[in-house]
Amino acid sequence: MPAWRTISLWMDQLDEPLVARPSLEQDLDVDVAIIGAGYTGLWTAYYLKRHKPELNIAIVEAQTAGFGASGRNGGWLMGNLLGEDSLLAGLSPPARRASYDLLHGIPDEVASVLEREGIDCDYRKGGVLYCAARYPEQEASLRGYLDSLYAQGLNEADYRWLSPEQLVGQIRIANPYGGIQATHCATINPAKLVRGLARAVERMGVKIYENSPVQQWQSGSLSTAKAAVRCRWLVPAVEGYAVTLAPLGRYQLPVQSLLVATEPLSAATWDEIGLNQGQAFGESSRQVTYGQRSADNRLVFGARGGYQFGGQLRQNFDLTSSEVELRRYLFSELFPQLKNVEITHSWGGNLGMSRRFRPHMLCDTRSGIALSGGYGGEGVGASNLGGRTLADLILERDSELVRQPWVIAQGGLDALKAWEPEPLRWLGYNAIIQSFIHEDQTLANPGSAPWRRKLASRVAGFMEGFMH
């Protein structure tokens, strides 16, 4: 049996035996075949069955439900979509507001499913705190971000500024300059969600086959080492593992994010830190930090990981000492009392990044292929939106979901933007990341000359522009 329990803290916390479901041994003929028993595949199956219970649906999974990003992420269930500001920029103000409301409603939609299906995944809707915490430039950056949100028609009910005094009422960090609070975010144990969803769709009649890597796929069929599946609709729901299903890897690259978790902290320590309502938090730097207080009182903390040449998957997520210590350094900058705390778990995962950093929900009626992905690290919530949207597209339901600007209702994979060939991707990624690291080191040093601070930020901002 694979060591699935060691994938992450979340999988380690499951109160269930991780026994694989049967693999695919015989040929099938179904209405919908889904590749991947992660969030996108399971949500798609769930909403298809809710709308049309008679559908015959099979999910074929290479490992087990939760093996991929669904069991490895940071546990933020966000009411957001990567690149939403640029995607919605061309809409009229009322249409833009409606789209934001749709996105912001994702956590509540998931909560309704959890209640209906009896899934306990430690759901706590405490919002998210974006903190200006480690150097003063973060305050200016966050205030500019808030101004841009208000310019798009959002208001204090969506995002509000917290003074340093208001911020420390929720999270007590070492150098508070202020921050932004958004209400549309919940924290969860993501492995409990994906495993609970798998059981829910099975109760609805969906067949899940595990330990069954797909070797070939095309319009109308897929095949594993032992059997084939014929279908009217095929949904490759593989996100960060798109490189395993050519030609999807041209459009969606795997990048890695890495996390650590501390030992359970005492009540007295948490009284010093705060986060007593299930809030998610991050500090405003291009290192992309994210954290939460787990249900068993650990600090879970992650930061940007890496990209491997050729868009290769990272298979070994036994983090190096330097990878662990970078995350320790970042969280101890916020909470100095945790500088020497024991780190009991470290892990990471592959997530999918599309060109132009824009998610997509695509349905090609001619080929019978539908896919959703490119979530760029925001997939815990975005996958629910993706599953709902794919279900409506496949069933030709005329809903607000299918009329959003991230939906490609007609056209095949060619409608997606392909990534540049190597070595351009690798060189570009590393140049950008090095500019981010240089900026962070410069700004975190109080002795840096003003001109150095401005130059570091301008270079990093210029390089970040290439990402889009």
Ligand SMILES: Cc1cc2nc3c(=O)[nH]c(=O)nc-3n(C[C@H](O)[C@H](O)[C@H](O)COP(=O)(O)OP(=O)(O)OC[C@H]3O[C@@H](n4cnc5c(N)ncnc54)[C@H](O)[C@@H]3O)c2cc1C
The other form holds:
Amino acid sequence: MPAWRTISLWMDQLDEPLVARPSLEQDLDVDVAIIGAGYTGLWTAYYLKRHKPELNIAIVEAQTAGFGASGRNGGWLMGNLLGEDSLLAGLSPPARRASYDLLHGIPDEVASVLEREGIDCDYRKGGVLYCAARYPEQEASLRGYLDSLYAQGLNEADYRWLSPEQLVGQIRIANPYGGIQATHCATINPAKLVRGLARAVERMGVKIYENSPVQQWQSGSLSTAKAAVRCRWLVPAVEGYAVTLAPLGRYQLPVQSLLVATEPLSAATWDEIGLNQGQAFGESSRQVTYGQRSADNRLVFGARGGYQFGGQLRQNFDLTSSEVELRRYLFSELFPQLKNVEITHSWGGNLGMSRRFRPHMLCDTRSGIALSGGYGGEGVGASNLGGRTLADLILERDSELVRQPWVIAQGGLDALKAWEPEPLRWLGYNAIIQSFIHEDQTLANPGSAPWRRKLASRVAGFMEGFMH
Ligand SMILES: Cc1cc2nc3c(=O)[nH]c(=O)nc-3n(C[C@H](O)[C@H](O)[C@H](O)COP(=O)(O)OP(=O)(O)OC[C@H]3O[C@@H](n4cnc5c(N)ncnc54)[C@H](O)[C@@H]3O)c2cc1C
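Starting from the form predicted alone shown above, please give the structure in the form predicted together with the named molecule.
And the full complex, kicking off with our chain again.
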């Protein structure tokens, strides 16, 4: 039995035995074959079955349901898409508002499925706090971000400014400069969601085959080392693992994000910190930090990881001491009382980044291939939208889902933008990340001269421009 419990805190906390489902041993003929039992594959199967129960669906998974990012993430279930502002920029104000409402409704849609299917994944809709928490420049950058949201027609019911006093009413950080609260976000235990969804689709008649890596795929079929599946529709749902299914790796590169979890903290410590309504939180540097208070009262905290030359998958997520200590440093800046706390779990995962840094939901009727991905680090909610959207596209249901700007209904994979060849990607990625690290170190040092601070931010902002 593979050591699946070591995948993440969340997988370790499952109170079910992690028994492998059967692998694919015999050839099959199905309506829809899905590669990958993460959220995208499972949500797609779920909504297809809801709309058309007689469909014959098989999911073929390399390891176990939740082995990928879905069993490892930070548990922010957001009503957002990466790059949504640029995706929606061309729409009329009413259409844009309707698209935002669709996105903001994702956590509630997930909650209704959890209720219907009896899935307990510690769902708490406490919103998200983006905190200006480490240096004063963060306040200006968050205020600028809020202005840009309001310029797109969003309002205080969607995102509201929190003064330092209002912020510490929810999260008591050492240096509160202010923050933004968004309501459309819940925190969850990610592994409980993915495992619960897998059981739900099985109850609906979907077959899941585990320990069955797909080696070949093409229009109408896939094959593993032991058997083949023929299908009318094929849905590769492998996100950060696209490099295993050529030519998908041209369009979705694996990048890593890494997390730590503390021991359960005492009630007295949480009285000092707050976060008692399931709020997700992050500090607003370009380190991309994300945290939550877990249902069993740990601090779970993550930050951006790396990119491996050639877009190779990172396989070993035993974090180095410097990877762990960077995350300890970042959360201790917010909560100095946790500086020496015991870290019981550290892990990470591969996530999928598209060249346009925004997701795509694609359906090609001619080849019978449909896919949703490129969520970046924001796929917990987006994958639910992706599953719903692919189901409507495959079943030719006319809905608002299929008319969104992230939907690609023509051109197949060729409609996606390919990544540049190496070494450009590696050089580019590292130049950008180094500028972010340099900015962070400069701004976090109160002794940095004003001109140095400005220059570091200008350079990082300029480099970030290449990501859009
Ligand atoms: C560390 C980390 C933290 C994150 N935190 C957040 C967060 O807090 N909020 C948020 O919104 N998003 C977050 N994300 C992103 C989010 O988790 C993902 O976008 C989402 O889980 C993607 O789901 P998926 O089903 O598309 O892919 P995955 O969950 O990665 O599933 C893909 C599946 O495909 C299988 N597979 C791969 N290759 C093959 C093959 N050849 N044959 C068969 N099966 C194959 C894998 O084993 C895997 O089970 C995070 C990601 C990571 C890695």
